[in-house]
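Encoded as structure tokens, the following chain is the form predicted on its own, with no partner shown.
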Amino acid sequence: MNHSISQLFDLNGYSAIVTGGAMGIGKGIAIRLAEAGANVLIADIEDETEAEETMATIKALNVKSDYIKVDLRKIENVKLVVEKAISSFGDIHILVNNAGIFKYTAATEMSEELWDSTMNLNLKAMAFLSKEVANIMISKNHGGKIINISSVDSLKPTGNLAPYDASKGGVRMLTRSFAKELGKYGITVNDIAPGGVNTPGAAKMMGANVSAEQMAAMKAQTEQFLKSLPLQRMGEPEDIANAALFLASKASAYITGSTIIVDGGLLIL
């Protein structure tokens, strides 16, 4: 069946739900497919205040918005997220596993706590979700789009991230194993690797206590990271969101267990 351009963007009578979606990328992403006509479920961690200035932005486009305060690390709390997104729209028709953490660690000094918890967000909620969502998507027998968030990292680490590296090598992984058991109900299962991104959680990784030189070689060191980018700046959540929304829509149908990388060259070096 041949669309419009208007029509292969149109995402109205969808709802969606978007992880970590309340700053940063998932902000992005959740603000975007609003824009697009779908109702948009916001699941993070964050305190209210964050989510419902994203939800009054969402709101303002005259679509539904709803957020739900969850530790996803806690696999018993996915399905509140999708018992949420049904009390909410009453159909879940694309789901965004956003939500991740990373820490610089050296891998000589990483402990248990510390990979357990990037483990259980990134990947086992990611994985249990997607289950859930799945199987809604079945039942309704409408097909649908499953975005997951990984990162370059899954295909060039950066050092000293290796709990973050393994666990985005194993949301790539997911995502093929999805998309080859979903494709038979009209599920697409996607992923996008993300390069460097200026968003609130990147900046806190900095920390509270840095010095002026520190902050002075952290600035020297990005800007000459920046000089050898081929697109010479950091992405931006819009970046990652004008993606998404690609694989959320219908200009999009054709194409399931695949990585979009949206890293501004930084693979090429």
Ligand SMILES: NC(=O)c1ccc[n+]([C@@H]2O[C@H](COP(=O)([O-])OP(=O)(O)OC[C@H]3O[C@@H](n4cnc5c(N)ncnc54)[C@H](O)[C@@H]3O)[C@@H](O)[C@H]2O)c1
Contents of the next structure:
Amino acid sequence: MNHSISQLFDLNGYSAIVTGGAMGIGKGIAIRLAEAGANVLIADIEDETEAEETMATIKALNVKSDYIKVDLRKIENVKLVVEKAISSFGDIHILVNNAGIFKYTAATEMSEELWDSTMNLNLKAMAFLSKEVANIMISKNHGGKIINISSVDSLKPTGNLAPYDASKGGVRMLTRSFAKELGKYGITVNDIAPGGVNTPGAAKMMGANVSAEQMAAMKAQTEQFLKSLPLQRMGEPEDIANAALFLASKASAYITGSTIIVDGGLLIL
Ligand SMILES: NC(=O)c1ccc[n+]([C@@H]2O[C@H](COP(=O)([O-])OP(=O)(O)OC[C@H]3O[C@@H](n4cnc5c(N)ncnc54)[C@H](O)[C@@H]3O)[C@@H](O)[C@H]2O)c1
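Alongside the form predicted on its own that was just displayed, please also present the structure of the form predicted together with this ligand.
Full assembly next; the chain just shown is listed first.
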């Protein structure tokens, strides 16, 4: 149990899957885990260009990296991701369920299609990928780390995000359910709840279906909001990646079923 600081955070010899690892928060996490020595499989719907770029950064760190192009809203693809990780690295020790979509809609106007695609990616894919990976970790008898990306919206709704908020509330409880059952196998399951983070997805959401005038108003609102936020800035993917490294490392050995809130103080406003 007596590890040096560098041993605590050393992921050499471990293999990880990061869903949605081509861009944004997932990319930040994939690179940080690789910096600690882990091999990383990126599972993403994004075209090869973004994923290739992330993979090149990872491979330059002298670890293995691979990519599988998948739409995780389709549950049958979950098994393909696990097969790819096993064929590329031989084992899985860390799973980061990060891929998620967030689209504004008034609760009174939400479509069944948006509800289904949000739930299928944000919650169902996470549940079934966790199931597959947990079974591998159990059969190999080496424990493991499952890290789910939830949101501050799992604790407090932003507004106009009902399907998203419901999915992220589900993530929070899914994390606790899995943690309760998997602890005896040495598998920890935790989630990270980010606040506002600068990512391509967040930029797209801000700019969706708005006029230049509305955009200017939103920018002014954001500036105002950032001034009122205790840490007075947006989060960066690296902020979330640092929490993910902690949860993937030996330093978090006695933590399971927990949420790490990484929000610059948003929830204490
Ligand atoms: N950015 C924020 O402010 C913020 C805040 C709270 C929580 N989060 C959560 O963090 C996670 C990542 O968000 P982000 O801001 O980096 O998003 P992003 O849109 O910038 O990146 C998401 C990644 O997921 C991939 N992806 C999307 N749909 C997919 C699908 N069907 N199958 C496989 N991959 C798919 C995308 O190609 C992309 O690489 C999400 O779960 C999101 O809910 C983000």
